[in-house]
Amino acid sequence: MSTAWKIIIGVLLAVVATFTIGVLSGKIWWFSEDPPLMVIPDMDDQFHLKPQGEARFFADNRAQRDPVEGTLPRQGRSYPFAMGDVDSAEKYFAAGNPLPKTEFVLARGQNRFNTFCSPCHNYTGTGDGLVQRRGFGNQETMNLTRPAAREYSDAKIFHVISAGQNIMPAYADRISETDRWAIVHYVRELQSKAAGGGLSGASASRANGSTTSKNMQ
């Protein structure tokens, strides 16, 4: 090989080595407004919205969409009563809570309560949750441990969770029927604690914490 070719090859190797070192070190020596060439994009770059953000694509500018009216989750069923149908609900559920009060049911009830209810009602059910502390709602209304709330029947608590009450939205389309009854059991535990009875069994050790449990079938 001639000396000229050796020089050319040496220069090329030096250029490639310099370029490689520059790329690996994060040094960028050029700028472009064009998007990178993606041979296999794998949906890396796609349109997406934040759940509570804005979306000009929709007429109401809301990114979060409500479920289509009349749709239900798998194994779900529609709740038959409107918000004000308390008497009808109490008659329909006159038999009371169909779930046995077990440690698993209480743990599941606490899990769902902490997830869906604690922002307003707090983990203790006393109504001083973060939403209330930020000035939205009335603490007395949100206090599930007050004497008036302790007088509610299981059917009424289940109805309020399912259909909503006052500024509280309905959760029948967000929490399964079984989980709503589990929450009723846990609300009774919180009321018992507030009245001086304390929480039963393992529930006492989880009074203000979060817990995870398997989905109830």
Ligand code: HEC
Contents of the next structure:
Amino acid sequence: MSTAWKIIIGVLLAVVATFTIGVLSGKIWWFSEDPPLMVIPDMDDQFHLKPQGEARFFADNRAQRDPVEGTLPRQGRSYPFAMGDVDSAEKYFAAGNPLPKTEFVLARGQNRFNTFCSPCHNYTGTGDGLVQRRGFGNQETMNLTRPAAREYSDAKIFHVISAGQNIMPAYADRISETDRWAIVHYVRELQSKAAGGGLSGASASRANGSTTSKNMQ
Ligand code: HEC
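Could you drop in the structure for the form predicted together with the named molecule? We only have the form predicted alone so far.
Every component of the complex follows; first up is the chain already shown.
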């Protein structure tokens, strides 16, 4: 074989090899939507469970896990009062909401409320959220705008969010302390709106339930 042929065959083999490796490693991606075959797995392809999904690994078959008992998020601190201990909480937080009621704080409160609370309490706080309409809880006690709830202190609302109340779960381990206080400000706004007091400033235009959590994240 002449040298010219050897060079041509060599170049062809190199092209085919590059192409094959390219396809297999997923770097030439326009041929397929399937995940690339990884000879050495990248970190973007990992085993994961779907939230709300099933996982036989755990005794209760739930993929979604509660935080391990006694652990804290890095920026968090534990909430010291048990669900029934409203009195201690009210004494401890007697000074009321430590956050100023600014536009920013209200917007943050609304964002967190719409994300975490509206499924049950509805965007308006009236207690008839989707979960309630599907049969969870009693709209009467879930109505945050009812007169009895309007009488609650900031501390009590903060306590209910943090420690739960009857069948309402506690949120201290998934909503930061600051965000919980921002939510308290926003619940106050919803209550004053329901009482005919109207919402202050820019939050009025956002409180009609159309806001989704995407808006402010
Ligand atoms: C899984 C549904 C659910 C979610 C989510 C939820 N709650 Fe509740 N909440 C309830 C139920 C049910 C009650 C009534 C409990 C009872 O009967 O005492 C309640 C009661 C309350 C009360 C006391 C009302 C009263 O009149 O006694 C407050 C305040 C409250 N929730 C605030 C919130 C806030 C703020 C959030 C979001 C951080 C939230 N809840 C998220 C179900 C939920």
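Remember, it's a predicted structure, so these values are computed and weren't measured experimentally. Basically, rigid core = biggest C-alpha set you can superpose within 1.5 Å across the two forms. Residue numbers count along the first chain shown, from 1.
The Cα shift for Asp45 between these two forms, taken after rigid core superposition, is 2 angstroms or larger. Fitting the two forms on the rigid core leaves the C-alpha of Asp60 displaced by at least 2 angstroms between these two forms.
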